[in-house]
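Okay, so here's just one chain, in structure tokens, the form predicted alone.
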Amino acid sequence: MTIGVFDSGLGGLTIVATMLSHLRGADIIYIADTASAPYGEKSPDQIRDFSIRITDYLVSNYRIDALVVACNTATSAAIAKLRERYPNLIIVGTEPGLKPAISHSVTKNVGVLATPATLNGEKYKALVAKLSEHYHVQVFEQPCPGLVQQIEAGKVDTQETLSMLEGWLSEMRDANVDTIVLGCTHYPLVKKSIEQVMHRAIIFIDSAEGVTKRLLTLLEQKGHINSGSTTLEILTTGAIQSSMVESVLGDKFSIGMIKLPD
């Protein structure tokens, strides 16, 4: 099988270490489209564009079988809009993983961290209706603007970044919020830092063993055998962080350089 995986930048490589960790026998590329980035910032129509331009570039370049949307923002902009150009093809998004969240949670206050395009998003906003008639509990959002930027420039631990997580936690901090939702495939990357803020161990959920789970399923259903040997291929639209991609996926890996058409 041949996976085609993308996300704005850096974060869906969070996805594509789990999916190595449990998928056998096929082959992953990733798609990092830093040139257009961040898309939490922008439209609903922008992100559509830009997912469409590299499912039609996966579709023609790869002939892929199956198509993650390892982005929580462009999930909830534009797979609505994939599924229908695509009906034959696999396609497996990423959702902030809330209702888990609140199974996991002691304290019942549970924390979502997002961008502003994806807690502005019909899919949130529907689900998080949907649970609140069933569940008691309190959930704190959070938009995280700029967040996504400080990751992508290698800046996880700065004191800057801390200072921005301050500003966003301290509400949760001070209502004893003990599970997270990392509403945003970047957002794995700076778990220490969000501790570090919270002054205590935090429950994080992120979409990264459901999407791989979800979408092996899918694919065994197709016919596929998990054995044998998994290559994974990264191309950028734009500059990205190199140390940033090693400290995701443990090793070295080549990265290509790639235009979209227009």
Given for the second form:
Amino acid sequence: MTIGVFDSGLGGLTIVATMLSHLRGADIIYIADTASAPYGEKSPDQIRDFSIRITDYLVSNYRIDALVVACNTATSAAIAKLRERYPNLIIVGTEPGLKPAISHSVTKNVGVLATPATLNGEKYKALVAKLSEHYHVQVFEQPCPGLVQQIEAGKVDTQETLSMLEGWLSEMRDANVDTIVLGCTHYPLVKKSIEQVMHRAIIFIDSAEGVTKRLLTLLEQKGHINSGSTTLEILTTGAIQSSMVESVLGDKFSIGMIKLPD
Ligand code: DGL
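Shown: the form predicted alone; wanted: the form predicted in complex with D-glutamic acid:
And the full complex, kicking off with our chain again.
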């Protein structure tokens, strides 16, 4: 099976890392759209355009069997359009895991960190409305504009990043938040800094396991046998820090540059 995966940059590699440890007999093509990053501070229309161009590229150049939208922001803005455009393609999206966070939280005070576009999106709003009918929990939503850029630059624990986090997290710290949803695939890369600012161990909820499980189920329904070796090809549309790629995947991979057709 050939699996296309994309994100605006490094973030989706946090999902690829989990895919690599569960998925056998697959060729993974990863596109980091760093030329258009950050997605989370763009309009839904722009994010839809980026997502369609990348998917078209993966379908026409690699004949992918499945697509993983390894980006909460692109899932929110574009997944419906992608499913409409490619009705026969397996498409798995990434969404903030608010429901598991509510069930893990002991204090019933839950934080959600995501990009401005994800938190403003219809999908997220519908999720919160649905869950707040059933659960008594206080949810602290926090957009983190600029955090993706810090992570892409490898500044995961600099003083500047810690001060940004301090500004976003102090209210959650005071409210005894014990569980934080990492609603952007870049944010698992700053877990340690978040705990440093929160002054406590945090239960983190990200979507890597859920996305991988869903992908495997759908692939197996199409006859995939999960054995053999898996390959990974990484492509970018702009600059990327190869040392960061290595720190996420724990291994060296070659990185190719592509230009998406207009
Ligand atoms: N990693 C992406 C996400 O999960 C978006 C980052 C960006 O703003 O480009 O939302």
